[in-house]
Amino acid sequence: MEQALQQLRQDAEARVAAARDAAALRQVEIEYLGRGDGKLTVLLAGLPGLPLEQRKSAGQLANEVKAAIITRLNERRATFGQAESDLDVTQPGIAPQVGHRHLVTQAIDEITAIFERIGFQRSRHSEVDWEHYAFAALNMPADHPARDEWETFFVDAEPHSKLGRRVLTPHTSNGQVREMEQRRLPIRMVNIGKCYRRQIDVSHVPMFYQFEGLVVDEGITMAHLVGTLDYFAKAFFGPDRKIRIRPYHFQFTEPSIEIDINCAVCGGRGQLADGKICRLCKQGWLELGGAGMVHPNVLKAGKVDPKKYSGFAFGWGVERCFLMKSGLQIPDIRMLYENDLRFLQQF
């Protein structure tokens, strides 16, 4: 019995020394001193079977072993308590850094919500498509400058016998004919996706986002288009902003227009309060993007009868629209993709 008690003490003290935290220490205490099936309790259950003299000496030793184990437990527990006492639990913790959506993603979500409020449905189409959908179906002839390799990224892959070469979509307009092919009329969709062009400067990047609006129905007119764009401008840029339209030429719309918005810095005057010319717009207006009535040839490519149906379309850059928000005055579109946290964390 005495040998077993001494061995139990050694084992318990070794386990106490090896404990790495208060929880492990508590487990050792239960294992050796627990009232039900603790190892010391189980061992002492054999005391009544010993001779009287041995019983007395074994009982005394058992008390010494128990006291020694408790002492070691308390000493070890004190070391953990000291470590915990070094922490001021009343001080606020250090919150982990939490990221947020990129400001371009935020702009996409806002644009989507604005158009959903007037019945547009969010759509998505391929970022890698055939020449047919990117150009030919949009009434763009084979010799159009946009189909040159200096303008468009072509994929090094086997061309399709009917659809032509593979391209990284230079605009979201490739979704127009695909939408007409896949859906029942009427159509009211906004396609938001990545586009790719061989351009990079303060207002262009090789990869950017566009949002493409398309409405096809009976009796659609230019008035519906202008009303839609005016609604978007006031919802996205602010109720005090105004748009103007200018005649333009696009292969896939007829008639075609470009949309300008009054400058948020000078209020559309072209001059600042001190009489100096506005450095942002220089003339009071900033170009947003193109739009127009869907060309009859595009409707035909989408298997829609242009004599019965008409429609309008517009395609604008997400980043460019974001830059024109009131109060931002971001001078270079490339700043959006430089991944400088000092810049991104402001939004």
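Positions refer to the first chain, counted from 1. The term rigid core refers to the maximal set of C-alpha atoms that superpose within 1.5 Å between the two forms. Here the structure is a predicted model, which means the values were calculated and not measured. What changes on going to the form predicted in complex with 3,4-dihydroxyphenylalanine (DAH):
With the core held fixed, the Cα of Leu323 is displaced between the two forms by less than 2 Å. Superposition of the core reveals a Cα shift of less than 2 Å for Lys303 between the two forms. Positional change of His171 between the two forms stays under 2 Å at the C-alpha, relative to the superposed core.
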The other form holds:
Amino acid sequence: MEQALQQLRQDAEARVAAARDAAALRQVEIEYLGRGDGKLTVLLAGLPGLPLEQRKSAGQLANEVKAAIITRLNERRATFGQAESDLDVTQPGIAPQVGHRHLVTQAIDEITAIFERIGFQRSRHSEVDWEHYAFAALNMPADHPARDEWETFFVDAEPHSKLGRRVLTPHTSNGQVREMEQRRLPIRMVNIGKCYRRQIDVSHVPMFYQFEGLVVDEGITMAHLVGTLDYFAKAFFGPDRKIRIRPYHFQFTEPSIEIDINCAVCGGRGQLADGKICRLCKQGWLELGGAGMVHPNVLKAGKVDPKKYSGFAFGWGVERCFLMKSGLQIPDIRMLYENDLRFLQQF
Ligand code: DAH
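So that was the form predicted alone. Now I'd like the form predicted in complex with 3,4-dihydroxyphenylalanine (DAH), please.
The complete assembly is shown below, putting the previous chain first.
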């Protein structure tokens, strides 16, 4: 048996050396190592008939012979190049997975582009900021009850002697006075950033995005504000959608308004096809955000003379705007952040 194995090894190695191409190598491989009637396989079929001692040593030798033949085959194959040996060039390719920007990022880019078309500049302001910029500079002095609405996360850090405590920005309005401090007039900014509030339900997430518009110039009026919002709504949601403006109160604007849009999920009916109430808007309209004419105290906080200049501002939620796009039927804002690829890949 052992002799036969040695012989087989010599023959196989000679054949490998003589092979002229990958196909010939494959032939040798099948002839010697083939599972069914390869020469080594056939030889080993005789093993069980041997006495135990011989069986052991012959088995061991057979393994060595096999390993040696495989090594030779591989060495020789490498000299012919991989492509020829085992790459089937007629096989269809494996397409790599193609990702895309997250839906919210797409919305941010679209919003930016819409405002850039009418002369706004994208800016970015701190997402962790002082209480001063988030509240006091916006006409909400310390302990003013209006602050409660912002369900703010305070950062456990040493307060600033003048600017107060650190907060995770509860709205992008902190960018208003920061922008006034940094830039020359006139201002046409759109500040898009993350906001944080202690809230979570079908239409709220604790981390979300807002876009904050601010225009400060001579002779700015409410008509400029309404014209700008109407332009945005038509560009982003489609010409056939409706927005409505309601009087409201914000400390940092006077007069102040809130803007609603007819709901994209229930078509503005407030109930779904099955008669159930629309969980997202509940009444046909969904609030997108607030706006108004910049309060003189806010201009003063930004060292802008309110006798000479006036301005308007608005702050809307990015995710909410995205949910309200025509044709989308996303019934819960939290789905945007569950990172379920089956959901995200649809866009
Ligand atoms: N900051 C407000 C909020 O988060 C939204 C807002 C209202 C922004 C009126 C403004 C504004 O710029 O003028 O609820």
